[in-house]
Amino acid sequence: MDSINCLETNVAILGGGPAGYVAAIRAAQLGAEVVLIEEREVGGVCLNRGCIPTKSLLKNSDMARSIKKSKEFGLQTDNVQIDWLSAWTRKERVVKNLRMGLEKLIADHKITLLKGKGIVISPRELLVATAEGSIKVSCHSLLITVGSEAAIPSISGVDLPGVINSDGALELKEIPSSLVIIGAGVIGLEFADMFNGVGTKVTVLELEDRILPGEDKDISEELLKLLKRRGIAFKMGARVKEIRETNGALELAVSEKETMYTAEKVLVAVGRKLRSATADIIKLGIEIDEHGAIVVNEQMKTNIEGVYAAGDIIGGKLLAHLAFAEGRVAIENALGMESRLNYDAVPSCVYTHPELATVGINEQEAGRRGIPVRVGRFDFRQNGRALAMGERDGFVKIVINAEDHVLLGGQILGAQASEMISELTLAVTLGVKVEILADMIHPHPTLSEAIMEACGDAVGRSIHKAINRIN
């Protein structure tokens, strides 16, 4: 029997994704000894199989789309060819460079990185199976950040060759001629946009009655219209009953009138499943809710003394930047600091073209909470920079408390929305009154002026809007 090496540390972190590695670095900054345990690559899904590789390929798709409309800008670009293998290679290079940089950061902070499968033995002990042998880790505090994985629906034929999840889509080295995507959430829409931009015939099937059902209704309806205009087909209320192989293609049977859809590839993008149902976590006695999320309080503490959890595993919005913040808060509390998060000030982004970015609460959520609101809106077709860029689609929408004019939330659909949303995130975080943003001098011409104008519109004082009223 192999001997087991032992290691003692202040903090053990199970999972090296966004929540785990940020927590490890923050713990090291605070002077703690840290052991970080990761079964696969540091950076987790986001860096290796999610956020970064998808944005890399989306850039290739965006470049192809820009070249197709280059005549508008006086450029002749006939007979342009798309080399998807080169795009794929570039994506791999981007991911590798970032991962190497992260590994160096971990080493520079003198964090002990154990690459292997970690099993929780008790609140103070883990057993890690590495390539060099088993290591028992003893700790004062344990942080669980094991994340999530792609959910696989119970559809007959979902295991057929050619039926892929997001991981498989990122490994495609050739552009599929046709693609059916099951799910119109963030993942489904980004891949729909990506492959549509390089010439794939894309159809999206969604069980709900609209895309992005958790987002503001005006925003999701406008994005749907723009994606349809680009040639992406959508079918709402579509429940896929079966996938079968027919004459070298994949055929999908949808419940409504047995409608059939045929494609070269099928991408299953119905969401993600939390990785809490492992025997060691269950045996530990950690409280888990009906959605499979580990239950934590505001300090990210579980019901087990000294055990914390952060990131996707605690449910809610499965966002890498939220996981960053939760990991930081969890470790700060574990090391004796008082730290909290404002969950109403968490931005979220969808990297379609145009982009969608939101923060705070939207008009529908305000209604559910019984908050009286005013709404401001400004369209990018009235923005000088947007017209100069050839990016006139979309708008900014602002939601404020009707009584005190404090900004409650904002939604942006348009070019560079993911970059602009931070102005609204700061305002929501600080509880700023909308007049502050309406009066703040924005550089001209910029896309961000649309935020200023939407804020002004909420209180009846937008300058460049033809109809300017108080809601």
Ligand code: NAD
Given for the second form:
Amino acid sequence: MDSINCLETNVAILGGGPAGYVAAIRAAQLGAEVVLIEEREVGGVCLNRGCIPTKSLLKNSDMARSIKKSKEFGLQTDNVQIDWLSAWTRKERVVKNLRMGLEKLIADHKITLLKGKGIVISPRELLVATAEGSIKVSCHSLLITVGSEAAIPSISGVDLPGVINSDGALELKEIPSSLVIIGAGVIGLEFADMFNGVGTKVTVLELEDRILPGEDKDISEELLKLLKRRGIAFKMGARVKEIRETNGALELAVSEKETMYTAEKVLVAVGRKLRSATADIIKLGIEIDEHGAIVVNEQMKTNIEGVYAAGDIIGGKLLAHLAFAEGRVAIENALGMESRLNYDAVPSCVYTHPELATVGINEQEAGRRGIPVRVGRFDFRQNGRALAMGERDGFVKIVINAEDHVLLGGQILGAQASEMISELTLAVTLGVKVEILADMIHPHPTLSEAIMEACGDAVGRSIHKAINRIN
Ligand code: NAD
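Follow the form predicted alone with the form predicted together with the named molecule, if you could.
So here's everything in the complex, that chain up top.
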């Protein structure tokens, strides 16, 4: 039998994704000895198979689209060819550079990185199968950050070659001529945008009656209109019954009327499955909810003393930036600090063109919660910078408490929405009154003036809105 090496540490972190690696670095900053265990690459899904590679490839389709519009800007760009393999290689390079940077950060912080599968054997012990043999890690505190993976729906034919998930879509070395995407959530729409931009015939099939069912209705309707205008086809209320292979193509039978869709590739994007319910974690006696999420309190502490969890495995919104924050909060609490998160001010972005970025609650959510609200709106077609940029699509919507005018949420559909949402996130975090943003001087001309105008509109004083106040 192989001998087992032993390691003792203050903190052991299982999973080196956004929650895990941020927690590891924060723990090191706080003077703790840290062992970080990762079976694949550090950076997790976000860096290796999610946020970063998708944004790299979305830049290609964005550029392709800009070039198509170039005549409007007086540029002649005939005969433009797309070399997807170069785009793919560039994406790989971006990911590799960031991963090397992260590995250096981990090493610089003297974090022990164990590459291999870790199994929890008790709240204070793990066994890690590394290439060099098994290592037993004993710790004072354990943080579980094992993340999530693409969910596979129970549709007949889902395992056929050519049916891919987001991981497979990022590995395509050629642009598919046609693509059917199952699911109009964040992943479905980002890939629809990406492949539409480089010439693929894209059809999106969504079970619900609208895209991005969790987002503000006005925003999701407008984004649907814009994506359709660009040539992406959508079918709502579509339940895929079967996928089959016919004459080298994939055929999808949808809902009762047996509508058929045909495509070269099918991308399944129906949500993600949490990884928490592994046998070792269940054996530990950790409380797990009906969605498979590890239950934690606001300190990210599980029901087992000394065991914390953060990131996708605690459920809720599966967002890398939330995982960063949860990892930090978990480890600060594990190391004796008092740390909490404000879940009312978590921004969320969809990197389609135009982008969608939201924070706080939307109008419908306020209605469900019985909060009396006022809404402000400002369209980018009335914003000078947007017109100068040729980015007139979309609008900003602001939701305020009707009584005290405190900003409760905001939604931005438009160019650079993901960069602009931080102004609203700060406002929601601080609980500021909308008049503060309406009066705050915004540089001119900028897209962010649309936020100021939407805030003004909520209280009847937008200067540049054609018809002031929509409510
Ligand atoms: P999602 O939950 O956002 O969307 C899945 C969509 O699929 C929903 O609209 C749902 O109604 C639909 N659906 C479910 N079953 C279906 C079926 N059988 N047929 C047709 N439609 C069906 O999930 P996702 O898009 O896979 O993303 C997974 C997670 O990753 C999300 O939590 C998301 O927030 C996160 N993510 C975030 C970003 C970002 O922040 N930009 C990017 C990618 C992923």
